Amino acid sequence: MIEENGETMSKLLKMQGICKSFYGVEVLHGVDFEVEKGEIRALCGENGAGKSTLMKVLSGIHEQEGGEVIYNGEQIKPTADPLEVQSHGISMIHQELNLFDDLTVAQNIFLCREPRKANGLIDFGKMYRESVRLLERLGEKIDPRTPVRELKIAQKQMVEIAKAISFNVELLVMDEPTAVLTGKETEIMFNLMRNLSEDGIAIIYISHRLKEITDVCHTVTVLRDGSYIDTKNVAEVTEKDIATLMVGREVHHSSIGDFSGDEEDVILEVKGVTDNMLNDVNFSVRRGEIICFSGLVGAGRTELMEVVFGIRHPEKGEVLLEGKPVSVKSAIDAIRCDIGLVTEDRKDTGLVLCRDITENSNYVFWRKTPGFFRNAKKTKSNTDGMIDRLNIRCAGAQQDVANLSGGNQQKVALAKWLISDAKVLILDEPTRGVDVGARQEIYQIIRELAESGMAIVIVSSDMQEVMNISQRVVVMHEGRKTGELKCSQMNEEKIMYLATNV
């Protein structure tokens, strides 16, 4: 129990003895999880670990094989679906977007819920009254009359949020909400979860990001393996002490020197690129080199990628490769040209999730591969090289990719590439939504892709990241170039300082 203010919060959500199987596979064995009225409560594990399969039992999106879910001293039937499960109260905010692109805000926000006019009709006028309230809650000014499509990811991930909170909610299950807010944006979201826990309103907060945890978790449940390992009270633990009980073994962090090779031997080069969004931007990347580009939500990082990659055409600018021009017009030239981007968003970009792993991992090689008939025996090689290469958890190499962790999912958005043999690796948030284990795995494969002659360019939105595994590191400011920092040179407040162009 936790007690605020002198006072014992009452419990609200008992799981005990959880079991849930996919394909055979037992992925949550007997779990216990218990969260109090008005608590903030983490949920913490790597990817694969069983936190959002816990959480959609929850819910009623899977039905559990065994144990109990008790609410408010009720037990809640394993055949319950969302919306029965969601008239207790418990709304929940996926990791994955859930909204309809050509629906408006407002319809997306009221979705089988439209307030009625007397007369039956939908009204409305109180339907987009609502939605600016909601948003404006949350420090949005976004016209409830827009289409989704419209918006940027971390506006849709604001009215996935506002959403959740329209209802009569009791316990709100938020599933990776910071993934793509900014800092501002976070902390708006934080003083909403403060508030909403003073109203006794209790929180489930999954994330990988272990500093959220401390600065606004009361407590922290960790699962490794799809079993139950401790509660601790966060005021008692350290970022360190978690990510210990996550993976079972101590996680150290290391940090790369200066580029060491051959500064002449540049591989990519990007001149003049200009258009609506990007102003005149240059850079380079040497064989065996990682870069990484840092700057704030709008400083057009992904733009440029796009333009690399041909699915952004600019007004002015070229790209060279081994000091050639080349024209990269679709994502076919790019791959043609042994060009590869991990696409920040992978649910809609970076995966066919409707497919199986192998189809997904071997999708670049087979285009690249002469001839009409594929090779068996290579598919088969290079879908088992990666799962182990990339410790993917699954049931087998035919699994779907939509029933695998967002980690594991990021994993073979991942593999894609390394089956494909490409010079030059873009890498767009290339951990978002990865557990701090996973997180060290993609780093150390980051390396040794460079250490074989790879050049990295990496987009990164988190600090740590690019302080972490970048040897050099180029920062944008609404759509220009502001400065580059070597490995030596870098730190948190030089590069912020390039990235608001102070």
Contents of the next structure:
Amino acid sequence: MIEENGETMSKLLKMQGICKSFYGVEVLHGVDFEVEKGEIRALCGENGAGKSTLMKVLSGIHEQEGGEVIYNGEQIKPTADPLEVQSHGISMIHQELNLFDDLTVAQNIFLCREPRKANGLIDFGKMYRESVRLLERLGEKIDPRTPVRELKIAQKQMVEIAKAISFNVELLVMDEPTAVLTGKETEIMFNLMRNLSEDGIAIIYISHRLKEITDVCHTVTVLRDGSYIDTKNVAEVTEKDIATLMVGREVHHSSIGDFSGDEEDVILEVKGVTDNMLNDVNFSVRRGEIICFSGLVGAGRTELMEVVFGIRHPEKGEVLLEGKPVSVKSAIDAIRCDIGLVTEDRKDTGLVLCRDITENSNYVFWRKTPGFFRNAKKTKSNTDGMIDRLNIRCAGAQQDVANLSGGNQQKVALAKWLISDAKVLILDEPTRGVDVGARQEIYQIIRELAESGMAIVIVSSDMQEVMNISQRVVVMHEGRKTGELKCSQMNEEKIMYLATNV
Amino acid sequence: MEELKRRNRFIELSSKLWKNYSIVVVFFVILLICGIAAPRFLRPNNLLNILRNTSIVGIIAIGMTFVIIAGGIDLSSGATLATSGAALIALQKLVTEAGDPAMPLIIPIVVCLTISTGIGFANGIIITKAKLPPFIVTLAVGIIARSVVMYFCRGATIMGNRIPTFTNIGNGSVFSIPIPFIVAILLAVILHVILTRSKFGTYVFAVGGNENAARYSGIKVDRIKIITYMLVGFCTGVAAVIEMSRMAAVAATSSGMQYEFEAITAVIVGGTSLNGGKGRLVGTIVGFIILGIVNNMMIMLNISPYLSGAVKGAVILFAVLLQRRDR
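Can you switch from the form predicted alone and show the form predicted in complex with its partner chain instead?
Now the full complex is given, and it begins with the chain already shown.
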């Protein structure tokens, strides 16, 4: 970093020595961060590296505990609330959409700042005109009278951006805005970001997709474990360089090879599953095998897994465990059959966020062992063993899961099934919202589990992941199985061909 | 590094202690203030009296804590107390007039507990199987139960037999500690162990914290919920036995009136979150004792009974404000 007086003058934002702690544990250790006018800056790091925390300090959601924020040459008070920060021209778009489904597009954009007529009533005409103007700037033609509920996800994202730039914004923070977008929608958003940047608006862009960063960003800053690591010009680095900076070690991509165990040793077999979303689906998985389900959104993969786990009841079809037909009518039946499911949405179905790591990782163990009381000693050794084995980064086993980062939450969701010795483990999108480093750790864990004899079924929409981790891939298209490929036969084109069924 | 770790652990521990037990500190501050405002307040007799009076609502609150942690609520408790109490009084009159005064008392008590637990079961079944909000279901069941009592008693008061074996349950003491309070503490200790050490207790927290995740973990969510409603029903039955024994009478229109709200207040003051998933019985005990103190001080300080609602409302707001930082 160059330290010249002239240089500091052109900086739009200068954060210096930012510190922040949660529950006595420091998560940001004096981070420095600077952004210039009109710059698109990527902010990278593993889950738990402190990206979101840093941005929440900036936008006034978290109170900073050390350091200072200088914006346009003026210091922003450490106690400033989000509204105050917004009035300076800093807007943040959060990972989850923050829109009111039942209000119209215009009402959402101007929420709490509705233009008024002289008599104090809302001036809807002006509100709609302004909304159209804002949306046009984004190249979007949505009728501002439409309730947000009726919009597509990409359109909702545009409304969020329209809302953000309606505050005469100079600095826009975007926290993983493309997580819900398709490739084409992402491209539209990147063009939009470039336009905003040309208008002099600086953008801080948080993403786990390194390809996107090299596509759209000018510079990239990497954080690791709550500390500033480096800032690079995107033109001068490769994706691999960024990944290496993030994890502090080399990342290898390699495929795992074909299944080498006993072909006849089938643990789970699913036959002829049919209902309104699924059409005569068959598959089987052997002891120690890792298979992936690939396909486009809506192919019925999650639904199929829900059938296996007893949450969904099909019209036809049977599940065989080690050759014997079993009746799986509920999650508890599945657990009795030693089938585990790490769900797609850990916040909704995977974890009880307000309870601690110990409880969350032992629920299934307790369900499977007899006795009225929880076995305190066994519970503790279970939990400590998992924290150690899965490298769960936490303040202790008593920490609420809500306070863990995404990757570590995912490890707790996984721990639940490892403690209870599942024979078949289904993982639905196991690395969604998980960064490169933790992702590699999870792959490593999956490989070890398979080696120890567990049968692994993964549902994944990430082609790289499928290529990386699976010994066999089953491809589905609109509720139907369209093909199976061994690792040695696999390539991205073949999978895509089956997934689109052309 | 080691030093820093130890310091962090100390900060964490003390903040956790304050988070969990701030209500205990507040409790002693209240005691002190009351003692200064009305010295008579601190007389042992008065203190024991407070414990006796507040224990009936307290026992309901202990059961209510489970329901609220599991994400539910029970608005039928007051009417449940009246219904099961009316059965108790009617049967007590019958069996004591029939002869042997001591033994048969067990039958009316068992019937009373069965009815109250049964009403809890009905609440639970309707809530889980019909998938209706607990607020509506228990409100409706409460209205029905109250109406049944009114019909049964013809809207009046039924007197029981004032025999000592019966009246001693509510009015007696052991080593000068009121029996109702002993019952409350015994129940609280047993249920505290169940809540914090048993699998069932852990599942109650899980169901209140995230029902879906609990279901995906193989927890029988419906069963857990039904048991919590049966538990508050059972506790209400115990409270009914004590309440009926104190008066040896049941009043159709006023027995147990508004007890559910008093109990919910005690639970909230005790720091249990109405959102479910978080809470503790120690808090509930302190909560119902604080309510007892407030009631007592109103009398001590000669404040109009019509103002008691205002004071209790303020207590709820204060308690919730104090605990807001937890979340």
